[in-house]
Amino acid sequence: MVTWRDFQRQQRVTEVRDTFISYLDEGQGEPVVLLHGIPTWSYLWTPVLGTLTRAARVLAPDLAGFGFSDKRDCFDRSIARQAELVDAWMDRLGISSAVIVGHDIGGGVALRLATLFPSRVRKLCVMNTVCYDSWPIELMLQFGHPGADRLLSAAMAMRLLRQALKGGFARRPPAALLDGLLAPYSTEVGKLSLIRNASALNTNLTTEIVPRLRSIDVPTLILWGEDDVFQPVSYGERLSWDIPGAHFVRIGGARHFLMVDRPHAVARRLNAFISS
């Protein structure tokens, strides 16, 4: 497996409006944009990247405030703003539309793109995504408390996150992967940025687009690790009812981080969806 340091060295950086975005850009062919969730970054997609880049141009940005993108304490990190920044980032790279794939809050960003920036989305795939009133989970509510920065050192925050994240995997994840997912937040600057990211989580930003879900008219795939303890599978089923023609697939033996629990199954489904 690629180490997080090697992965970060492969990232590019571009300015987008009043911030900067770090991102991976590998492979050739149809552009596919992978959007991660909280508290991860684009390194989350490592288990499926090798397969996807054989047939597509894969772009995986760190959302603003996450990973190695801008972490200054001076901007909006909500999924509404993230969708606007992804739209501007795609424009900056000359990508008119792409297959948009989102996980967790990245899925919330993807749903906002599909409903509010539909020209950007050629196909849509969401995985164990936040939607409706399924979020924020209790851990993120506590982490996003305004006083968390004073109460938690970076080391304490990492211990809490490491323990909590283990519940998102069907089996013990490789230690190097877990270390890598949390690496950008292990400093005081990173910890504060993650707290700001958590404080920006807002249920209203998914409930307000519910009436627009029926307007999504692109091929849509919904993949769900069926044993997810953070985002129950019933929310994925509900999405499949509300998005016309959506194809819903349960991934057995997987929890929230299905691309880690079942990388071959997820990559196979994604490749078939991208090329269909």
The other form holds:
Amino acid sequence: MVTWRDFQRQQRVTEVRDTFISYLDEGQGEPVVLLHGIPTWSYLWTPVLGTLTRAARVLAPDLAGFGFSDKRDCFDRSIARQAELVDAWMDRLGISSAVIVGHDIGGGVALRLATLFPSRVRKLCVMNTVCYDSWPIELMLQFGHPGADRLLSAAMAMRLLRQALKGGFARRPPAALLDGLLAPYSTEVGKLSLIRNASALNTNLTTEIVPRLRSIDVPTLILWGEDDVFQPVSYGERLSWDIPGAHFVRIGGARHFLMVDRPHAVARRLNAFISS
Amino acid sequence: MFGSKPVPIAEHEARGDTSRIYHEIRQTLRVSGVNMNFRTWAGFPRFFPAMWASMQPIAASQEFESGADHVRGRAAELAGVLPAVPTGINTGESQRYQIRQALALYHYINPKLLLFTILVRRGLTGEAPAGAPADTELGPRVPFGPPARMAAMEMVSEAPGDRRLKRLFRDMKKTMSLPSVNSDYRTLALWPDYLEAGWTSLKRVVRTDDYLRATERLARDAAIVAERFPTPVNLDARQLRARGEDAEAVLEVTHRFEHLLPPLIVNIALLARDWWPGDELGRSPFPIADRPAGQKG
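The form predicted together with its partner chain is what I need now, so please give it after the form predicted on its own.
Below is the entire complex, every chain and molecule, led by the chain shown above.
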């Protein structure tokens, strides 16, 4: 597995509005945009990247405030803003539309793109996504409290998150992967940025698009690690009922981070979906 | 080393008055974080608020910004005749962007810190300026707030878990007689390959007589620029003692920062030479015409 430092070395960068976005751009063919969730960054996709880049041009940005994108304390990090930034970022890269794949809050961004910027989305795939009133989970609500910056040092926050994240995996994840996922947040600036990211989690930004879900008219795949304790599988079932023609697939033996728990199953499903 | 060793207060640890002053420092100095000299001075609670109250009007002036611009320009000239410190490492596009932003941040703020520290020291010793009377008109103030494109002042822990960084920090402290590792190097440590290569090159230069002369020259030039400003009032040792502050310890750390900043400014200019064309290095990376972050242009 590629180390997070090597992954970071491969990242490109683009200024978008008043911020900058670091992103991976690998492979050739159909553009596929992978959107991570909280508290991770694009490194989360490492277990499936090798397979995906064989058949597609994979673009995996760090959302604003996440990973090695802009982490200053002066901009909105809501999924509404993130969708606008992804739209602007695609513009900067000259990508008119793409297969949009989102996990966790990245799925929330993907759903907003599909409902509010539909021309950007050629196909939609969401995985264990936030939706309806499935979020924010208790841990993130607490972490997003403005006082958390004063209560928790970066080192304490890392220990807390490391412990909490383990609940998202069906089996113990590789230590190097866990270290890598949290690495950008291990400084005080990184910790504060993650707190601000957590503060921006807002149920209304998925409930407001519920009436629009029926307007999604692109091929849609919903993948769900069925043992997820953060985003229960019942939400995936509800989404598949609301999005016309959506194909719902349960991934057994997987929790929230299904691309880590079952990388081959996820990559195979995704590749088939992209090339279908 | 110190009469009473000050305990620096990190930004996230600041409360009450210290938190307010940190905010005002970021706004007034147009910087995204609070540097080590302020974090250390904040460890003297009967000195820090009085110092800031005296210095804020000076630091807020365009004259102060222009003075710092002059010091930066001199640093670029002096660094320009020293041997280059190429790093020649294989960094990614995003890393290069962020390293350049980090160097811009410190290339911008360090000359301000040097002027600020000279003035604080003069206030502590009660030294009257040769040029500027106490009622010097400071003129218009700068637009408050960090510039829109200024990077966050992100840095690794001074006691990093990474063995390579530990070794590098130890070597830096020993070679440059640093009591602790400056924010600048802790920021560059976010890219250990870069810091290691940069430090290896720098280390060869900082041991030369030419380098020593350049840093001494910069210190003298900055002292001359500081003559433009009035000495801050209410800071002399007698008044500090009356307030119950350890005046000798405050003066000692202030002297130390005044001594450390010229080499730091030259080092950042040397590293920055790899990233800016020569004629750009002398200019402010964030001229005051730049709008503050969050304001629409």
